[in-house]
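Shown next as structure tokens: one chain only, the form predicted alone.
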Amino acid sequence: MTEPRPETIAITTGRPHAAPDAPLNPPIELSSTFHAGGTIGYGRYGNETWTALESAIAAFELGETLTFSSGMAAISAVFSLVPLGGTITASHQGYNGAMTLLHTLEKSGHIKVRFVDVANTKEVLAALDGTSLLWLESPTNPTLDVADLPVLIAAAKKLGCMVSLDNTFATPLVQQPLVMGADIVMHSVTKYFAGHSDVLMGSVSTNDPGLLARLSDARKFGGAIPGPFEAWLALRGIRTFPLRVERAQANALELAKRLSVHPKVAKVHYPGLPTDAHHERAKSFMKGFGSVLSFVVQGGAAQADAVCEASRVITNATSLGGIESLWERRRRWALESSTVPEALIRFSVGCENIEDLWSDIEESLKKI
């Protein structure tokens, strides 16, 4: 039999062992205490519901996986691997939670940070000497810049840098960083894996046993463990993960095309557009372009806010990766990078009917 494809992996992994009258789905294990002599030991060290979810994510990212209480908890665990005074090279524009944590750690003297334009390969390569951890995010949040991952990962590893990548936007359906040579891949499981805007969870995957042990210790002794209910919901979400992403990605490409010629839209950021500055690079190693896009409306912040507030199908909210469409003006957040235009709207495209979405967008743009 050939290796199973994503749709099959999503449906078959993380299941209990098949036996007469055995359940098809894993139970929600509600116990903090376990009889001695086993491999778990205590509820902060392991849980069979976590294990089922972790095996499913591992099948997608092709690396041993640990789940955490949130995406930020997973990011914090990765950053904890950097020695005191070590240097992290990271994007000057990306998920603002990660960027805020980097600034905080640098201000406290724990680490040094070199902020770079990850789409500028020469700039990133020039910053690698002396780097302990190369923290990548591609496509970036929220302007969808694409880093040359094969080149950057290879160069960093040659210099002995640890490489970790936030793969939340792309998902393993689009790219698999561990296969490219990265040490760690991180996800906000809240987003595409769980997919229903009802779970907070994160994950890290790696093929390095030493890193896995250190990340496991960070979870155990940092206490950022996921709840069994949340793990069960996330695993249920994974069952439809490829189907949701396929539909949302098709919607995103079509909407990006329509937005790019709308007279009230100044610019569209989406690597799936042939006119996008990152299109050629993205299609050279990515298997798709994801289902998040961003666009800048004519005018300024007030006009972008008016558009977001006028929608009836698309929800004006922060987050992404759910089955429903969400958008927001990103600079409404004080922590957002100053490199992001004031009138930029990040749009997480969902699985609704494409014509209903477009009608909603057209009506909302009339508010400008």
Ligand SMILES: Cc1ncc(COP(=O)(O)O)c(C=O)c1O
Second form
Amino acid sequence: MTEPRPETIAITTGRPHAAPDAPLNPPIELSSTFHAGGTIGYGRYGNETWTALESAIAAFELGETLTFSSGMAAISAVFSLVPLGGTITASHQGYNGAMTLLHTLEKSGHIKVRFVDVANTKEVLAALDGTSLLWLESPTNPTLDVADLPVLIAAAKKLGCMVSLDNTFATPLVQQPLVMGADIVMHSVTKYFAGHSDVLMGSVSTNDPGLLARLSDARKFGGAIPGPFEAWLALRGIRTFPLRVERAQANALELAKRLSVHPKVAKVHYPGLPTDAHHERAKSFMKGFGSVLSFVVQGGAAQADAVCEASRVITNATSLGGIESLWERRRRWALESSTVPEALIRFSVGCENIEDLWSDIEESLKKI
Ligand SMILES: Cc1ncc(COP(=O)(O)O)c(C=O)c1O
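For comparison with the form predicted alone, kindly provide the form predicted in complex with the named molecule.
And the full complex, kicking off with our chain again.
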């Protein structure tokens, strides 16, 4: 048989062994303790439902996987690998939760951080010497900047620097960082894997047994374990993950095109647009462009808020990667980087009918 493709992987992995009367789905393993003598022992060390989910994510990212209680818990575990006083090189414009944690760790003297423009390859390369961890996010949240991953990963590895990538926006359907040579790939499972805006979870995947053991200890003793029910829901979400992403990506590309010629829109950020500054780079190593785009409306914060509040199909809410379309003005959050324009709307495109989405957008833009 040929290697299974993503739709087949999503449907076949993480299932119990086939046997007469065996269930098709893993149980929700609700036990905090286990009979002595086995390999799990205690509910903070392992859980059958986590294992099923982890095997499914592992099949997509091609690395041993551990799940956590949230994407931020997974990020904290990765940052905990950096020795006291060590340096992290990271994007100055990425997910604001990760940015805030980096600032906090730096202020408390745990680490040093070199903030760089990840799309500026020269700048990143110049920062690598003496870096313990290169923390990448590409495309970035929320301006969809694309880093030259093959070049940056190769250069960092040459210098013996650990590389970890937040692959939440792209998903493994678009890029597989471990295959490109990264040490760790991290996800907010909350988003595309789970896909229904009803679960918070995170994951890390790696093929380095030493890192896996340290990340496993970070979970065990940091205690940021996922709930069994959440793991079960996330695995259920994965069954339709490729279908959802395929539809959402097609919607995103079409809406990016239409928005880019709308008179009320000043700028669209989406690497799938041939006119986007990151298009050629994205095309060179990505297998798609993802389903998040952002756009800047004419005017300022008030105009962007009015658009977000006017929609009827698209929900004015934070987060992304769900089956439903969400948008929000990013600068409404105090933590958002001041480099993000006040009138920028981040738009997580969902799987609704494209014409219903477009008429909602057109009506909402009339509020300006
Ligand atoms: C790119 C990215 N990484 C990490 C996170 C954090 O994930 P979680 O909210 O599951 O903790 C988010 C959340 O929005 C995100 O957008």
